[in-house]
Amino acid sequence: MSKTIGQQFFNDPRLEEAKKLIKEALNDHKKSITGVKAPNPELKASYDELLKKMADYRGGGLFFNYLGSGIGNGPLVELADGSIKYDFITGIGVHYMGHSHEGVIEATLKGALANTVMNGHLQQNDTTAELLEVISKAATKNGALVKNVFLSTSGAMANDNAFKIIFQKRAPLAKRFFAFEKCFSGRTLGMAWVTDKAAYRAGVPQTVQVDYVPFYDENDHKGSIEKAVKAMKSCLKRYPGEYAGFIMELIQGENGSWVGNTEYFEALIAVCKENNISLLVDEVQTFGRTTEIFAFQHFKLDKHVDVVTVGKNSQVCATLYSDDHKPKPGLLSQTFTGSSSQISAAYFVINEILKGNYLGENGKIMKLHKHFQAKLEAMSKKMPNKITGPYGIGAMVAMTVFGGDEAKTKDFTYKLFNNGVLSFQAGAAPLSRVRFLMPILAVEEHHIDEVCAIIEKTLTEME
């Protein structure tokens, strides 16, 4: 069989070589990564300046002093001031593989190899083709309709796609859409508008008009779902014909990891389906991180979703959809979807997923999400004033630090970061809560057991 120079390339046995040296390299230095250490004094001076360029050129400085090195071991990162910490919210869930991954820098070299260096709309390498049919086949596996695959540079974007195509398939008079109550779609013109947090819109003319919908409530399961329906029903009598999708969030991320429940999307979905409004399932967030791949699958809405949004943890992001979503021509295009080295990551990252023993009731997913679990519930009994849940599912968990007070939430986040534990705070007043995205494909169980202990000593430090 021929083959082209390409392949002919890729298999030279020099590049074997080199990764094999590059390899070598990475696991000999990631030795001395074994766990938190305090930053070098010696480096103060010099990482101060890098922290002030960045202040002084990005237009205000970062939530944290974080400045990688460039290299850390799984969940361990070190700073560029020689400082080690456990990175427990990774990148806002984007490095789900923890970091200095061989698998993941072996995909990412041969990416960084590829000629075509971003692949878009006029080019792309048969990588992405790989890409595309593997995300594919994982959504419609179960019998979902969403068989189409387009890449994006962003969540948000993936999402602003995702209305497009809703918009356009319920023109012309649909021009509404329901979203639930704090919900985040995105920071993009149009995504500010459907997230539910004014202080994001600011000034921004308004693109969107969305109506706010009551989230799940596990205390309040019937209550719940009466009170959405309500208020669904309340605007369809308001606004009649007018609603093109509903963007459902079935676990919501940004607001602290608020679980979802079956029985209630089934609700909100059959005043869809009777009212003609698409099914939009935000997984920008979710992707991965519960027993199924895909968290319409662990609810079971293989049977209802229309069009589906995914990234972070994906390392590309992309907007599914049914074939009677299909976009007419020039509705969707980018110049760039991704990058070789990101596109090559995303195929090694979602089939590790796949094909690891990660999904699954007893897949590695649910079996530290227990564990995690299991360490914060014994640290609320020890100090109840301090520290109430945990909440959320599998590789998403968080806690209420404090009440929920705002301030005191985010002083925190912070004393942890100081500590060694990287988080981030979710929800708003007059609940804060501080969660945690594991990187799973790196996290094990004594690491828990570790950061656990650096969270009680970070709450027994603070009144």
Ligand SMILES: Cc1ncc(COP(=O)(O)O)c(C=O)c1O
The other form holds:
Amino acid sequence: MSKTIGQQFFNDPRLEEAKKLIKEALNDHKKSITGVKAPNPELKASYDELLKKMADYRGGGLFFNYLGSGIGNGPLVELADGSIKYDFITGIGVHYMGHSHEGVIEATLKGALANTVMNGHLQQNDTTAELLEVISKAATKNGALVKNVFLSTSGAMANDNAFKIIFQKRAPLAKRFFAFEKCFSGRTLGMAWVTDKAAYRAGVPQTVQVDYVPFYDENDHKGSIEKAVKAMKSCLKRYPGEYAGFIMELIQGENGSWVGNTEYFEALIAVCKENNISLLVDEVQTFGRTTEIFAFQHFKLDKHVDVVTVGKNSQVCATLYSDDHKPKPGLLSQTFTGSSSQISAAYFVINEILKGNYLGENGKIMKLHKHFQAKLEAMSKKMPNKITGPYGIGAMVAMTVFGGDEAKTKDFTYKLFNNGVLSFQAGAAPLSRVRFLMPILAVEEHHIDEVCAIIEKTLTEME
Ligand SMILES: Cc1ncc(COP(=O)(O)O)c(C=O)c1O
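Having seen the form predicted alone, could you now give me the structure of the form predicted in complex with the named molecule?
Below is the whole assembly, all chains and molecules, this chain first.
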């Protein structure tokens, strides 16, 4: 078969040679990154200057004093002050394969060599078609109807697009949405009014009308189902026919890895069905982190989903929808839907999650979860006044420190950072949590052991 000039270029032996050299150089340098290291005092002045520059031009400092040097090794990352830390939050759940992964770098290089930096509504390169096929086939493998995939550049934008699709489908009367209490859906003008946090929409005029339903409580299985169904029914009585959709995070990530339940979801979905309400599952954080690539598959909700959004681990963000929810021309379009490097990396990472031994009850994700959980449980027995939990599922792990006190939890994440582990605060008082979004694909049990030793040391140092 005759090849395009593009195919000839990408298969040019000189590129193979160049890639080989790049990989050799990468491995020569990253092999020196073997464990946690304190900052280099000689780099302190230049690092402080960089941090100041960042804060001055950004209009405010960073949450952590994190400016990477551009290299790492699996779960370890080097910062520009020469320190090395365990990255157990990965940019809030993005770098699933860890730092400086050879395969990811090769994929991004392929994208970087493409003719354009960005892809968008008027032009996509051939890799995008391959990527959409992988995502679509993975989503529909158990019969879900969400076969159409629209790419976008952030999780919030993917959710905005999902809302527009559902509002258009249910127009003109249905203008309201259901969401879970304490949900996080992003911070666009639309999503700021969905995310259940007043501070994130302070001063912003209302864009979407949302009513909140209490999330699942594993300590009150039956009661929490009854409460949620009752909340929905009372809203439906107040605003009959006005609900277009229900956005569901099946595991609440930003709130601290709260895990839902199939029976609970099915009870709410039954009310949706009775009232012509579309189901939107927000998988921006859950994608690739449970026993299945999609959490809706883990909870066996395949036949119910109308629209699904993904982001973070997927490297690209996307809104998936059924034919029945196909938007009219003009509703969705974007100049940028993703960079060439991003699309190429997404293709590589998603295939790796699907084809490696990560998913399933006995896959690497669940094995590492159990290991981490056992370690944290043992720690909580040792110092019950300092740590409770752990919570979460799969690659979403959380714990409570100092009874969930917000200020102390924040302080703990700073101290843990200084001791060499990146985590993040989640939820709010009185139930603040510390959470971890591990780069599962790069983590081994001994990394978790080392991280747990640092957690224990940090807790011991705090009163
Ligand atoms: C469940 C969920 N939805 C949406 C978003 C927003 O994604 P982004 O920050 O890429 O806009 C997030 C981000 O944390 C999320 O966790």
